[in-house]
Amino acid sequence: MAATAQIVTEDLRRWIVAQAEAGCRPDDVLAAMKTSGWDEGVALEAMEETLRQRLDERGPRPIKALQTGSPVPEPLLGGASDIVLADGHRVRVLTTMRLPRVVVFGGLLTDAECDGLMALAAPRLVRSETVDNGTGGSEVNAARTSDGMFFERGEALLIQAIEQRIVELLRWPLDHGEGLQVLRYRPGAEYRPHHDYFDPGHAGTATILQRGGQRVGTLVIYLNTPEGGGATTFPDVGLEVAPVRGNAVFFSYERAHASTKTLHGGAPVTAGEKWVATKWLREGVFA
């Protein structure tokens, strides 16, 4: 039986303008109209048209609009399932999917880059941080249970090979994004469901923002196959993306809402460790 299609009535507008108007929270009311029936993604449209229709006829007003969508890397892709890039280095797509935006790609790293990457981060490993959202610092998180370190942009040969490598794959400029992360993941270390953009509504947001602005997509490089468990889960959709030796899985994500179906998590490895790369791309340049 096919679903009868929702209309967008002057009745809900004017109540979608109200609840904007009175200082509401876009989440709650998208969570509102969600419990009253209201499919997520004709209420988020419903939304963005109402209260940019509400802009454009009142001028700049004290009105909480949803965050619209900013430009994101769209992979190199072609419809083809093998990318050549400008090094020789072959890559294969191994998935795709559009919501969330998501790519698994095979073989992005050789099995002596990922060495090479492991050697020069193992001796600067410390516990992971996660960011403070009440000041835009960065703190230890029980969510998060696997040691790290940053690599400066193109500090040493193989960090700007690999970096070289992501910008032609990912289309998108080297300065737009932050230095690779690697993460060791230790028998029963995890990094539990979360998203990677910075959410406006806590204080410390706006600070993290002076830096690049928005994080709008995602690369985890794997850099070995663990024994068992490890994989990158999607709970939203039900997508669990193992932890394979030079594969890497790429998301991203337009606004800073959960409607990007982009919540994702590290799930806990049950045998040997788990070595990741990470590659967290902004919106401007990253200084």
The other form holds:
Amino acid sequence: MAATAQIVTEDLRRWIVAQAEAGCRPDDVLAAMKTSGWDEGVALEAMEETLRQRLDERGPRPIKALQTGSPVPEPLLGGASDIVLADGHRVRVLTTMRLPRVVVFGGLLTDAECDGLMALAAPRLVRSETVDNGTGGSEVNAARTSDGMFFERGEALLIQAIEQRIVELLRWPLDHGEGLQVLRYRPGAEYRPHHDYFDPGHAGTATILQRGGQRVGTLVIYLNTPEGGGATTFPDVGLEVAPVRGNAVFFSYERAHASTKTLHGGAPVTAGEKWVATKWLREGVFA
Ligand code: PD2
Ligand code: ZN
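Let's see the other form, the form predicted together with pyridine-2,4-dicarboxylic acid (PD2), since the form predicted alone is already up.
Full assembly next; the chain just shown is listed first.
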């Protein structure tokens, strides 16, 4: 069925409302619509619009299963120019994409800033852990074979300067950001494709969300240029961002759902090391 020919009928609206009121998860409703031939984007829009309209009719009593998109950071873009000024620092906009929402920046950090971050992080690196979906704690994971550490927000002057630049570039409040994380990949190390949002279906997620809510955006900054490999990949759309010292890739996700097409990974490093700093943005105050 062609996307343009898909009309949302009253029958379909009634069916969507019935599924939500019966407690069906949005993912399952979406999957059922896709199986019957609906384009994913059209189905998602139909579901959201129908449920929002239904909420308006019914007043404040929420239908528990529904989720609408959250506000997300939207970077400062230069309009006619590909240069933006973030806290007085000139940053180049190299690539933009709508779905997934991706923006690649050139020259976000200077060489000296990259060196300074790596020097501060190096003595504190330990084998990376990922979130344990069952408990909300963390665990060592074969899908992520790097070493890492977290800075506290604002813990050093260099960190403060970088964080303020990110605040202006992404137009997202300082206190909605997690502390910067630094990762070092050795040859052969990788970060297999994953989503950065916390999966609402997992038992530990409710605990994680108590501090700052969902993640809504990610900025990965490359602190060096590996000799081989290490691209940041977006397998849903075949996009590969080359790791170049001082550059960064930003992406946002307005819902914790694969339809954002923000599945991404760190391809194996084939020669040399790869160092990145990641800033995750939350929907609320991360205190
Ligand atoms: O280092 C990367 O390219 C990478 C890839 C995927 C980093 C992250 N995810 C992350 O820090 O979330
Ligand atoms: Zn990631």
